[in-house]
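What follows is one chain in structure tokens, specifically the form predicted alone.
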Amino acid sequence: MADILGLIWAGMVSGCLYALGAIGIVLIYKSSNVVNFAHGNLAGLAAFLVFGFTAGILGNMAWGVALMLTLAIMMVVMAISYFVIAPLVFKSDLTSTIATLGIGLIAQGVTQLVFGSNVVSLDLPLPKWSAQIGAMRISAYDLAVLFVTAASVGLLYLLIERTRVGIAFRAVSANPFASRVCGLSLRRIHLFSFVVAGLLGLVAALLIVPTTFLSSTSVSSFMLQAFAAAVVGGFSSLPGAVVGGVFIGVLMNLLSFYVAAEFTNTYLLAVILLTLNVFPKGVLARRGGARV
């Protein structure tokens, strides 16, 4: 039990990354009712682009320049991804959701074609600082994850609550039909959701890589935790995605340490099934309430 504080701290750091991934999934679902299964593969492609721009494969740029260039490329990629499925969105939620699987496979194929299938490492430009506080080992990486997550969530909150496009996003999420009658363009809001989700996916992927390795499938596998976080928090709740991410991060850390680390995917599946049975709309959903 002496290690529990350290495990909880490490779980909260991992949970922040799950939350960033879950927010991207929820953003797209709230606006279009599409579950974007390509989220992980697209985020993995983004991480590989940063690697390519800094490792001499696509160039030999400074880290900041590579990041800005990748952000611009991912905005274009996410726009193309949306326009590919846009004709399907208004016909069937199921069809458009299945189409995202194809987009994910294409993104994975492009990643393997350009960068190969080998495992590579991508380090963040962070100092090698760390400190021991009781059972908790706090590093510069941990603080960077917390800061970037807080900044991303704060900026997203301001974007949704204080801007016209954010107000339009909330209106479309609450009632797409009434929003269309009032003259709002659903396609523009869908595109907004895809682009913002893609940028959040890039941020999450870059923060994930130092804890593991980078391959054409590693980030998409990581996004399984983000998917579980979205289920726990509720697919229609952005605050729920944050809460669900932290919950999943802490729970997986405790179960892996005290039970067995080999059954992580089994734990996730059990959490998803339990949540869907007990809280079908997520733990933060209002009892008997409508989607907000």
The other form holds:
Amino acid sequence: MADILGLIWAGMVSGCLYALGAIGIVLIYKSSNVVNFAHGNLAGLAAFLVFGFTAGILGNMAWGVALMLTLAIMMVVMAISYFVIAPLVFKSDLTSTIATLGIGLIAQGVTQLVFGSNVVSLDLPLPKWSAQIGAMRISAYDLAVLFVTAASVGLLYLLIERTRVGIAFRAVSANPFASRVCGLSLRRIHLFSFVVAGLLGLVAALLIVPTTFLSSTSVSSFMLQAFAAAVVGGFSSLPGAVVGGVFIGVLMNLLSFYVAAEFTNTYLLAVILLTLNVFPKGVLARRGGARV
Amino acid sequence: MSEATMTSSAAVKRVPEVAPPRPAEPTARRPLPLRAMAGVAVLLGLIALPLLAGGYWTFTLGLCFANAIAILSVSLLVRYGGEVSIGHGVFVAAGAYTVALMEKYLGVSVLMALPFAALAGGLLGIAFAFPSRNLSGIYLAVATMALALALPELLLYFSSITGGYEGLYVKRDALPGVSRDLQRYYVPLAGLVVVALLLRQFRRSRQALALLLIRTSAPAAESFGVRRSWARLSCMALSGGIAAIGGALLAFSSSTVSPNSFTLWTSIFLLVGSVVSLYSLGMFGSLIGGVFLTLMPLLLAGAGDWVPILYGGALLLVVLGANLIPESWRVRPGGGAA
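Let's compare: the form predicted alone is above, so bring in the form predicted in complex with the partner chain.
Shown next: the complete complex, the earlier chain at its head.
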């Protein structure tokens, strides 16, 4: 019983990162009805770019510069990915979803081509500080993750609730047709959600790296956790994505400690199937079920 | 592809011979002389090929045929279900392991195991379509993706049964008295022909019409008494069964199964093959996908890292290219041409 608090704490920390991944997927899905299966591969490519810029493969820059440069590249990459599938978005959800898989394959191939398929480790510039509170071991990394997640989610909240583009985003996700009649550009909103999702994906990928290692496939399998979080939260709910992410993080930690560690993906599969059976519209939808 | 257009042009030529035009002949029933002749010619060529080409080519083409069957199953799901699965590698694996396990424990050959493989694939399809039966298709895609990622873990855990990393061997002959190379070529070829013919038959069935009706308009279908959830389940069952047949023949012609050949990438590549074949449900369309999928890595053996880029590029090219084709020319996603 002593371990459980520590496990829950660690699960919450990684759950925050799944939440960031899930928010990106949900943002894109809400605005354009496209499920972006390239999300993990693009985020992985971005994490590798930061690694390349700091570790001397593509340059030898300071951490902050590398991060800024990668953020800029990521915005361009996400814009390009959107414009590639843009001709399909209004035609067929199915076709545009298939097209994102093509983008994912290309991102995966580029990562392997430039950085090889070796496993690398990427250290974040964080102080080596940690404290023990009861069973919980709190490190600087944990606090950084919580702080960055809170800041990202807070910023996103302000962006969506308070700015014009956020209002437009909500309008488009509520009713695309009516928004277009009112003169909103759906394309611009799609682009907005792709770029924001890409930036969140980069943040999540960078922060997840110190706990695992960085390989050309590790981030894309981390994305399965993000997908599971999105399913748990109901695929089109942004708060649901956060709740789902933390839930998945804690649950995975408990299961892999108390049951067996080698079944991560199987647990996720079970969670997805169970959620779809019990809460088809996500956990949060049941709670607000009175609103019709 | 342009089946209906070819049918009608062929029919126009034949009209003078038939004095009273028979009114109520269903379009699909008309014979397709040109197309059928071309088909038989290519088929004869494929049957004669082992006489000319060496063992390497017959082996590779055997794999192409088996892959083509798996690709047919993905295309069936896209065209009749309007769904995309990123986990079809799992149904292929179900078929492959059924054959390998039945040989190991019961000592039966692939032909005996084939119906059980199809059944296993079909049941698995139902099991994974069931939770998302009333939801939109993205949930099926996500569930199948999780399934594809979970499969290697499960296969490795039950390694005393499944052989772990090493996998299992499929050694038993299907046809006694025929050389092994030729068996590995002809059995998948026969499988592909049979599956393609069955799908042709299926296209004309009430079941197929009901599925297409649901794709076109779920409310209309429901008012005719066709339930959407039932459509999802039956489509996945059919597709899973066909994928498992493909897997069974793949196991037979490659004579080995291992977890390595059924990863998430296998599933994504199957979808790529299906897109490259333009979701064709015919034998030759799917064969193009199978050949693309099987031969590309071999041709690019030195440039392994280019394979995902190439597949991804091909997928985007086909999807975007098909989008540029004018509406009137385009293959309708369900059933025959417009």
